[in-house]
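Presented as structure tokens, the chain that follows is alone, the form predicted on its own.
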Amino acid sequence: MSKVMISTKQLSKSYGKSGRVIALDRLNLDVYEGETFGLLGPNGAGKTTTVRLLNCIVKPTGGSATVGGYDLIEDSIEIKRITGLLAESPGLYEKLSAREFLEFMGALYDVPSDMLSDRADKLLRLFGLHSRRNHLLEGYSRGMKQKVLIAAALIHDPPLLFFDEPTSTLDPSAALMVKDMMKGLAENAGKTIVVCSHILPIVEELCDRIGIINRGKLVAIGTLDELLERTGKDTLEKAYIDITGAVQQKELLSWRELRSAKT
């Protein structure tokens, strides 16, 4: 059985005083070494909240998990160097030239100064932007900053990436050129990817298993076969709006329940 590389175990999270708003609800889950895996998800959903927990960016309020075999409240520093991240909202510093910005953040990661200007030069070749290395960022497309982005995620060569949204903001080329990517990641470097988003032929295609994230719960988990199989629909959407659509449905009804219990 192939090792697990990330599990949960009622895992949540929650904001507010009275922890009234619940971003992440009760989430049990286990990625293993080699999978790509997909949250699938509406906006909202909790997708990115799982991402920055599973990342230590935030805390949980509740639960617990393991990255990589590390504790996620008590060995923070060593599931960061594990772990590389594009977000969904990323920050990038555009006067600086891609070169330098794979450098900076290979030092954060304190990658040995005789590896990372080596290490740098492979990964902008490897994406295509070695001849406009020394360039600002702030003259580069939206589809090139993504791939310095992708390549600022890998600078310290973990083996476990999340991509938060990664096509969302592309144009048709980039995306596909990010979605080869992951593709190349998974198929020849052996990566763990943990992919979020709500556009589904991107987690149709790279996924080997999809988690379908609805309200903060995990609602569903299976293979796309699976996943048909248990809804009877014969397309990944078709089945996604099966099962997004029952818990919405089964949501309102409790709540006329309750509401007119209380009338």
The other form holds:
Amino acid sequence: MSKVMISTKQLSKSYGKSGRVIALDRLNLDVYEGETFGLLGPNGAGKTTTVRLLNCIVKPTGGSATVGGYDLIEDSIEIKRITGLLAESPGLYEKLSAREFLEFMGALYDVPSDMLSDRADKLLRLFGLHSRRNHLLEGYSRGMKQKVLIAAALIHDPPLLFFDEPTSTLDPSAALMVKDMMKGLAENAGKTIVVCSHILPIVEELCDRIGIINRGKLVAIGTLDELLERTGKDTLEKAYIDITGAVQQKELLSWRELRSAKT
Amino acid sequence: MRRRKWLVLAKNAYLIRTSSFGSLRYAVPFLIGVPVMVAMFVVVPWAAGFFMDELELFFLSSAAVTFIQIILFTMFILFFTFPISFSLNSGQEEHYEILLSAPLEPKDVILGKFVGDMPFYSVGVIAASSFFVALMIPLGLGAVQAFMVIGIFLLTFFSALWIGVVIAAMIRSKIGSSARGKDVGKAISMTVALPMVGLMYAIMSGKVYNALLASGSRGPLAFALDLLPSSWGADVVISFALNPGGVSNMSLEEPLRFAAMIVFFVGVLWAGTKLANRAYSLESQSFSSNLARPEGQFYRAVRAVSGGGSFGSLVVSVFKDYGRRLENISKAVYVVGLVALVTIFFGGTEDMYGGLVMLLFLLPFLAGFIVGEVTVRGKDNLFIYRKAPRGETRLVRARIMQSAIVIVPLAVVSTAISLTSVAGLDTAYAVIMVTYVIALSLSLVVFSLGLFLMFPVFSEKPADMMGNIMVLSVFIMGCFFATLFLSLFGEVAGWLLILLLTSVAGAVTLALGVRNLITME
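Show the other one: the form predicted together with the partner chain, since we just had the form predicted on its own.
Up next: the whole complex, starting with the chain shown before.
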């Protein structure tokens, strides 16, 4: 049995006065070392909150957790050192070039300067941005910015990586490259990866196990086969819809017929 | 029947502006306008009745023409500049795809916004003009005359505003499509205000007024002012004050001048819509990117001053992001420019305290403008630091270091400028003063950083930053008045007290600000 990399016990997060808005409701989850774990869920289900909690960006309002054996509350600095995060809505210094931004991120994570320059160049080459490394980020397209941010998440070579919607703004070839890179990081570099994504084929292909979160609660967890077996469906998409609540088939053009009836 | 697009957009602009009034939104101009009218026709005339003799004396004097002329001229220039400055600062408006995809012409967009905003501006202009009308009512001003005076103010205002709006739109479409252009625009938006401030100071100091009075109606300054519609209106207002009454009291010249103002407004409106269609582009930004220059001596020095290593890299990164935004440089130039203007128009004191008092009131703005950058890129940008180990502390240290490197030379330059107006300055005093201003600037940096972390401003608009800057200013004013109250003004103890209070308040707010940064979600 692999070592547990992430372990949450009744981990909760609520917002507002007297905690009226529950973003995450008593999450119990174990993610193992070297595993690629997929977190699925509708918009506003609590995926980003989970990622932010596990990266010590926000504090939990209940429960406990350990990341890499470190306590979420007591050892937040150590947790930040061993994790890399590609956030869903990340900040970026637009007036820095891609290379300067990676150097800045490396400095934040205390990457030795002799190693930093070389690593930044290698990552920029990997993402096909080396020829534009000295251009200010303000002139980059969304996809290019996303690549820089993925490189920034890798700059300190952390053992645990969180990717929140890593391919949502990428073109198909870049998305494929990111997907292959995640696969390589998991298989060859032994990284533990948590991926939040709406792109189900990526999750289906990459993830060893999948958790589905809905309205702040973890409603299903298991391998792809286990989820399919549990729901009796033949694809992850159908299983996902079954678990999170199927969309009601309504008369999608009823509005038009109504208008026609009036006119 | 096809609807006029600019009218649709005008309604939209109106609804956006009044969204907080809910179902009362259509009544807003009346809700504000009625009290203004009551004040105009009842309250102020009643109060002005007590100063009848002085009023008559004033309106009969030659100073009255000059005074009204200056008021309307200032209004014309101010509202001509305002949209240009505002528009350049906000950069290229993000035109929604919904607008781009609709069958619209550029003129519809700017005319629609202009017309939609008109009711609000009208209320403000009527309120301002009502002051003059109310003062003239006790003289016997007739109803037609009263409405014509209000009309003069409205025509002056809207002519100036429309010219400004069109010029702003044209400049924006020329330079606002690239990131560099936006930067340049933002930088100009601050500095374009400096000549206007200079003009205001010249008026406030009485220099323009005296020059006009001295040169009379045939001087070059008077001739230049006569070319503007504001002066045509000023002549009508004074003419009404001298011959108040009904329509029969009017000479032909007054309605003619008023009609000329209407023709001028309609003319600029027509020309503006034509120009807008030719020069204003609805297209959003172009794709061009700028290269980052290799690190020169300056950044190497910054890195060295910051102690090198990771922290040095952080400070350099923060500095690059700050320094490459031209508007940051223009903000600093603006404050130093203000120091120069105040020194030129109000300087010339025997002692050095006048200059020091001026700096006391301007330094909070300088510190606020420099430090306020810390949160304007939004929470997501702060989360970069939140994610990093001890990132919050590093952010605060890097920002203090970067701000100190910026503010110290500016403080020295500002002090040097303010000292130029001091007669017979002692070198030792000058050195002490420069040292004091540097120390005060650094405490203000810490203080404002604490404030901006306690009350983050997640917007690049200078107006949003003003809240924290006003807190700083009020605090400094409080300290200043405390020294007056304690009879310490001009004493060494008084100046040290201000420095001490600022430092202590700075330390406290910084501690609270860091706590807020750590817990911010």
